[in-house]
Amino acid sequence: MASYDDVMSLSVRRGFLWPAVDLYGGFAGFYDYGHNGVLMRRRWEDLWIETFLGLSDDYHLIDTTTILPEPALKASGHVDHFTDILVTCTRCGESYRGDQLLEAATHEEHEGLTPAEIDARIRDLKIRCPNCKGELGPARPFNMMFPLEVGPTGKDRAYLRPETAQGVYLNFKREFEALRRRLPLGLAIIGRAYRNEISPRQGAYRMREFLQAELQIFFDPATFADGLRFDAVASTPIRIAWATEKNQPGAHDIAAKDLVARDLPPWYVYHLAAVQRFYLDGLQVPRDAFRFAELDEKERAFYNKIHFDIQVKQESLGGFKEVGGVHYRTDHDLKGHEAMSHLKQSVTFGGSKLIPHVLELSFGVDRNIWTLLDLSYSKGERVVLRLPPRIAPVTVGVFPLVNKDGLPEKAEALHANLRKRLTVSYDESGSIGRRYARMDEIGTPFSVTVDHETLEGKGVTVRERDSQKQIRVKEADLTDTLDRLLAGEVTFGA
């Protein structure tokens, strides 16, 4: 079982992720990535792009500004509705999120409550300030956006974007025209978003500056399902926890076709299956550690008609935690921008004129990176990150068995050749056991050792991270063997 301290200690020690600005005591809610963390994150992003843009030739990656003027966020509803419930101690002045205070006391989620309901439950549970045990003041809404003053006089009010999605909606009409007026149309962004969290906590799980990977799919609800091969996923069991069951530990396996029978649109369920496949097959998340958790009308965001969180069980964070979501936003966003800008957002497609609806696949990149660190962390006689080979920051370690007899020179030449195609680390410091241990701790799936038999033309030793088994591979066959192992085309030692 991985504790939070175990995972964070390894993360800091091996260059994955750590609190920002620790030279000056830290900066709450902000984190920096080290050299291995950046590589791992980019591996995840590459797999995400390959998976979700691969769903259709009409899905594309774009990038947009991170600063938005107030009218755009007024139209989206964020200026008026993007709030959490703030509770402040009357004695020490410390501030908290109301739902987090309740969750800490009851170990259950309390999303979607009004300030009055938060106050009532705080009284019923006799909750005091966690910092000084003082009395807590009345709950009130708190807007989480970071305001900015743009220009030399600051008269143009703006905000750091609270989500990447609005940049997509603002560019929809231009992309629709540039991409030859087709629906469905998917536009994706991987980029930074900013939320002024009341009380950031649990490391990378709740941050004030964070990375999102989002795909916005614009479609005609009358025809969207027609272009999808739902029959290919109809019998697929989907891991579901209904709204009334989210505080329980498990989930149901419900066939996709049975979810449609329960009035979920087939196009929505089709994309649930695609997201589940990304986690179970692509990221190799254990099936019992994954689920979709339904949010009811009170809990879900104001713009969502259907909302399931993507949750993964993480021991370091105490159970199932949200890492993304699948949201049916209807035509809310484009209608809002049409009303505020006075520019039509309707399009003509297939003989019909409509404002497209939107299905959003949203993922917290930092949360997913922490999730993989948590799930892959193993501590026994040795510490190992059992990362999927596709996600590991370093693919192969290359070592000379000893630092003499021409072995370092041979290993360096082999390293130079392998790094043309793979991310490779060369290490000749310390014993071979210590070098293996360093690779294990950053999740490197395979290590190659050059020994005296290599100089005799008898190949190199390839070691597999998880089993610690070793095989002998001819030098001429090494690159092809590693490629096939990394692709999962062959089993190690087979």
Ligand code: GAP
Given for the second form:
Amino acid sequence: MASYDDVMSLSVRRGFLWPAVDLYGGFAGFYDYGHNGVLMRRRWEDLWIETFLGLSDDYHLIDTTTILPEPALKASGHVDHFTDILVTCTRCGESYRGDQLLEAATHEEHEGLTPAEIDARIRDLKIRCPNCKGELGPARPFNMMFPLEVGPTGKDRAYLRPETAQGVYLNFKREFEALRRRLPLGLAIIGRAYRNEISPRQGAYRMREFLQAELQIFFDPATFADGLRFDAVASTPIRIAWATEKNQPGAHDIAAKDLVARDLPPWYVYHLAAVQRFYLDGLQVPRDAFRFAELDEKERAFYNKIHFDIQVKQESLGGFKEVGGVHYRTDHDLKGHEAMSHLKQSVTFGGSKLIPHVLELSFGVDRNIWTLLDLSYSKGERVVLRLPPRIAPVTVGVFPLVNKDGLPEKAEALHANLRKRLTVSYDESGSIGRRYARMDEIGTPFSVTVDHETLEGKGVTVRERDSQKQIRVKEADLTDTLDRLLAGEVTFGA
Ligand code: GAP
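Got the form predicted alone; any chance of the form predicted together with ligand GAP too?
Time for the whole complex; same chain goes first.
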């Protein structure tokens, strides 16, 4: 079990991530990634791309601007509706998110309440300012976008994008044409999003600048299910917490076909199964630490008709926390852009003319990275980060057993060879035990040691991080053995 301080301290010590701009006293809601954090993030992104763009040959990655003009975000609804409820102390002026004040007092979530409802509950629960115990002022909506003035006159109002999704919608028509006018069409962006969070907290969980990985699938609701192999997932148990159960710790296993029987569209459930596979198989999240949590009408984002959060249980953050979402956005966004731009967003496909609907698979990259650090953290006599091998920043450590007798030269040559294909770290400083410990702390799954027997042609030792077992492998077989271990085709010692 990892506390918040355990994870943050390891993160800082070993170059994963830390609060930004600490030279100037910090900058709330902003985090920087170090050398291991960037590598780990890229591995997560590679697996995400492989998994979700792998769902169809018609799914692609694009990239778009992070600043958007006001009309585009007016059309999407963000200018008018992208708000959180702000409560300010009348004595010290400290600002709070209304739902978080209620959550701190009751240990339950209170999303989707109106300012009047928040005021009433603050009164009922007699909540005072957590900072100075002063009286709290009236709750009011606060738009979370960062406004900008573009150009020297400042007349062109714009915003830093609050989600990557809008960049995709603005480019849908171009890509539809370029990709030979087919539905379903998937367009994904991995990129930065910005939100002026009222009270950023809990490390990478609530940031003001963060990374999203979002896939927008444009489809015709009348035919989407026909092209999917629902039968392949029909019996798969999906981990579900219904909206009424979100403050409870567990989840139900409900077969995909039974979710369809409860009126969820088969194409929606098919993608729940795909997301669950990504977490349970790809990221190796334990089954009981994963669930989809349904959001009811009051809680879901203004653009969603069906919305389940993807949640993972994290000790460092006190329980199940949202790391992503599966959103049925209907034709809300394309319709909005059509109305504002006066440019038709409808397309003709399969004999019908329609504005495509959108299923969005949305993930917070930073939240996912934090989640994996939390779940992998294990502390016994030493700290070991039991990351899935594919996600570990460094894949193989290479060491000479001692710094003499030609062992460093041999180990360096081995390192130079392995690094052509893998991320490899060479280390000759300190005792061999300390070098293993350093690799364990950053999650390196395998370490290769060159010893005197290596020079006699008797191979190298390969050590596994989790079991600390060592096997001897012939030099000629080393790359093949590492490849097979990494692919999970063989387990250690087998
Ligand atoms: N395009 C849909 C969308 O933006 P969202 O639920 O508002 O939906 C998507 O955000 C994901 O982005 C969330 O599931 C979360 O993982 C991540 N996210 C949202 N706000 C965040 C923040 N302040 N800090 C870090 N990650 C955040």
